[in-house]
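Take a look at this single chain in structure tokens; it is the form predicted alone.
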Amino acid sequence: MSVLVEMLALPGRSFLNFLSYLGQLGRLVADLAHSIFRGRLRILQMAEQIVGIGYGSQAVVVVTGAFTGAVFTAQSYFKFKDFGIETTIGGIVSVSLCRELAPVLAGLMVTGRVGAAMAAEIGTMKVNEEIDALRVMGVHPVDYLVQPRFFAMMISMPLLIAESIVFGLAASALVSSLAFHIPFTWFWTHVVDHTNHTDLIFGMTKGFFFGILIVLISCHQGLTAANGAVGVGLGTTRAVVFSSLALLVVNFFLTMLLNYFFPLGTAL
């Protein structure tokens, strides 16, 4: 009987835990908004985070974008060849990279690199009582730790997405030309004909919101870390898993919403 009661209580407990987690994130958002509107911008810390997040993530993003474009080009060619339209892959590859592949895959890679680092760094400060020391000195942890990372991610993430798209298209063009003997000018003609700046805006907008999700979830896991090194490790794992899942879920709703404002094939 007790096992049955436990099974019936599990969904309700999970739902309440989820609501509690959303409430904690909402509290962090409120503290962050209060920090921003007070106007206490920490430019030096923000610049350091831009270097760490943006510049430091370029290698990961470039490799991800390039090989995603190359693989998608190869798979598209092998299938399109059955229909005799293999020379038209430039358009489908460019639109797919701009709207879905580059934002999502680069976002997941940045989550693994930057989100884990944020959670580990802030979590270590939490268990070492350095955050309590900041409060004693009159420095709010959100002002000093979260706000610079928030602005740095909002600036860096859309640019990283754009970089991923560029290298994805470059790799796609090389594979099409060298491996499948599609003339470069023909490939690029299809890219230009079927892609416009709204597709790039589409992907960079996703990157903007993905960056916000990564910062909020990762910093929250760091700020709530407990129980020493075990707690830091658990918080780091949760930051990556929760951020990745949230990114994939939010991506669907962003796709539906952004397609309302930027339908496929339209230009501003």
Second form
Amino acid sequence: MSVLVEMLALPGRSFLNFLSYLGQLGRLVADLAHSIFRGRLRILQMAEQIVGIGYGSQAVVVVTGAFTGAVFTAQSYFKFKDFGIETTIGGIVSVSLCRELAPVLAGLMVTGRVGAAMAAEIGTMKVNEEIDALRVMGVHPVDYLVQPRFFAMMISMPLLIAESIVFGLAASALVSSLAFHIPFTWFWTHVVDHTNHTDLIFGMTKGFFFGILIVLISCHQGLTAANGAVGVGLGTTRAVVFSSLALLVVNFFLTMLLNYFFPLGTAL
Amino acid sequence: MPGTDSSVPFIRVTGLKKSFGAQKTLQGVDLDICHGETLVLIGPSGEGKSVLLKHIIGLLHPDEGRVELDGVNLCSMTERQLLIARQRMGYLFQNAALFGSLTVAENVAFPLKEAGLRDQKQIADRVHEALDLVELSAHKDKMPVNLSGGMRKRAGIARAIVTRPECILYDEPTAGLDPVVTDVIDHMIQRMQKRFRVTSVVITHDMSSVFRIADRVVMLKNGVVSFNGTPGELRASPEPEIQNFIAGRSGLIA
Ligand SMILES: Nc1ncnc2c1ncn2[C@@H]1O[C@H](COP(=O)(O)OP(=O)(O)O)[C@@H](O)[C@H]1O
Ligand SMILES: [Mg+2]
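Rather than the form predicted alone that you just supplied, could I have the structure of the form predicted together with its partner chain?
Every chain and every other molecule in the complex is listed next, the one we just looked at coming first.
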């Protein structure tokens, strides 16, 4: 009997926990909105964060984009050559990179790098009472810590995604011409024919929303860290796992929504 | 008492109760703190002295009871309102809580910059002055990780006093300091009181400090105020528990 109750209670409790988690994120959003619209903007801290997040993440997204582009080119070629349409590779690669591959894979990589750093840094401040020290000195932790990171991610993420797309295409061009001897002009013609600037906007818009998601989830984990170093470790892990999962789920809905505004071209 | 200028106490704590899980830490604390007085809070470790201090500055919310600052209830304020109220106060954390990513001087300058001071020269002067008071000027460019516990404590004190607040709450300011520096800090607390009529609440385990600086002593025991009087009254108290605490006797027989 008690086992049965337990079995029924477990999903209920998890659901309540999930609701309470959403509630906490909602509070964070409210505090952040207050900080942005009623407080002052912290340009200096924002600039520091853009350097740390945006500038510092370039190597990661460049490598991610380039090798994604390269491997997708190779796989497409292996199949397409059976139908004798291998010269059209540029089209499918560029569309896939812009709309899905670069935003999702670079987004996940940035989650690992930036989300973890945010959660660990803020979490360490929390367990060292540095967050309370801010409050004592009349500074809202969301103003000082979350707001600059929020703007930095909003600005950096779309640019990082764009950079990832560019390097993905460059790698694809290299692989198709060097390994598969597809003339660059043919490759490029198909890229231009099949890709719109809206496809680039599609990917960058996704990056914008992924950035917001990563900031909110990771900063929340940092701000609620407890129990010393163990708690910081747990919060950091959660920040990466929750952000990555949320990114994948939100990506699907963004694809459905954005395709309404920027439909995929008919020419493929 | 020097500087008592109104009948309303500066800080009034009434019926304060706070539990952490099953542990009842504060069980109805009543306490008035007047303008300009130095109140020393003593009591065994883990009795909730730090918890009481955090309630006074609104870092913790009580389960029951209230904390009033000049007659205004802190417990009904939002965090944003509290941020403004706290600008009148300085707070030294038991672990100093220095920002690990900033140097000592940057830590001390932080509250000045956040209070809106822009003049770099003025900021540098104020920082220097505060660090001088705690004899830490020589180490102003070090990072907190490279300081000893006592130095960290003193940097925390400098950060708490640099904005010249009306009221300063010190959580064990002299723990881990040598006797000479302890004397320096005690003198500094007294000087701030005499010169700027600063209200101080000091948690300490150092009985010689108690008798040096206190206008009034409050002992926290079993979650309530078990003694509230002048240092003279404390010394004259017939309670064996208080006498044991003053003399540092455990009551155990060898
Ligand atoms: N945030 C907290 N969560 C749980 N327990 C706490 C918390 N803060 C303090 N306590 C507990 O409250 C009691 C009083 O702590 P404290 O005020 O630090 O004692 P002290 O009088 O030595 O300063 C301790 O038993 C401590 O474990
Ligand atoms: Mg304590």
